[in-house]
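In structure tokens, the next block holds one chain alone, the form predicted on its own.
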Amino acid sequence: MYLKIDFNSDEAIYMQLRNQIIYSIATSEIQEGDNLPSVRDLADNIGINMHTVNKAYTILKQEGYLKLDRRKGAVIAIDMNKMQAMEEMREELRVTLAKAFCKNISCKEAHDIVDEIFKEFERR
């Protein structure tokens, strides 16, 4: 699994850190029953501190992406039903989409962007 941390960006270190985990899940580079790195060698690895991947890998437990065992560690197991996530992507669409308005971007404008995201994962 790679990942990209931007120093310089305005997002938060562990929120990038649970986004870009996110995207390797939905792209299929990491699935069901994986692996992640300890937080001690994740956080060597990218050169950041233990407890913010302990912060991303906390966030994601919560959301369902991943469950923490001791033996085991951080393991991938979406535990999720769709009329959750659903209610979640529409709350955070919402912001979104409320920026995109503001920015002149229209409703066809949108669902081309949607519609190009969903193939990126389906190509995997």
The other form holds:
Number of protein chains: 2
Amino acid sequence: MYLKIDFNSDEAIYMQLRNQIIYSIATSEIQEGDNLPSVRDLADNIGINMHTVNKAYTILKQEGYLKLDRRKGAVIAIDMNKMQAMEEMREELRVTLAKAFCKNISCKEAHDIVDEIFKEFERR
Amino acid sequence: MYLKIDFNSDEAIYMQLRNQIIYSIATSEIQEGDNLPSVRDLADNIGINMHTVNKAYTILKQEGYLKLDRRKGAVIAIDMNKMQAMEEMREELRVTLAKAFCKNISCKEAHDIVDEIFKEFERR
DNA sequence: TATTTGTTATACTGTTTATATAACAAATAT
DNA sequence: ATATTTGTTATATAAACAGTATAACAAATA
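Moving from the form predicted on its own to the form predicted together with the DNA:
Starting with the chain above, the whole complex follows.
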């Protein structure tokens, strides 16, 4: 799995990790049942602290993407609460699309980008 | 203009302000040329500190939604950098839609919500 | 002349982020 | 059996951020 941390970003490292792991699941680079590296291995690998990785894993667990097991380690396990996910998506889109609309981006242009991104997920 | 701050939210107050002002522009509740309340008035009105409002206004200025003038106050003025806005939208959508895809939300369902939100902006 | 604007400066508190050690319990490998 | 590897938990520390509190300035207005 490819992970790249931007240490100059204003986005927290553990959030960059979280987002990239979710993206990797969406593109099927990793999938249900797969193991993630141990918190120590990944931390050493990237060059960050163990607790920063642990924070990302803990959030992914809370959000329903991971199960953490002392014997098996961190395993991808999607908790399928679609209704909740829809509501969260709606709230995020409200902000994203309000910005877009103010900047003269049309509904069609938004749709086109949605399609492009979904193609990133669906090509196998 | 209707502004509601959730003091228990994990989202910073100045970001809640920023997002709601952008949303108000998108729905044409406020528009190009309109004045926002002075930083002191709005702060008193909501019951927060002047600098928190000032931070929201400063960000809105940097992002191209406001002009700040010592004589006229804060005035809505959209800086139309559409290309930049498109790229920012694409990056935000990548995270939002990756989450959605993992939770089995289809491309069509995403499109439907985009349409619903755009209707919030376009009905007059 | 007094008030109102955005703006800037300083100071303080509390929270968050990231790091650093350390230890524990359960499982695995040697 | 022993050592190692898991996630997990507990402290501690430094830096950055969020929010508040005063205060003052320059330009414009009442």
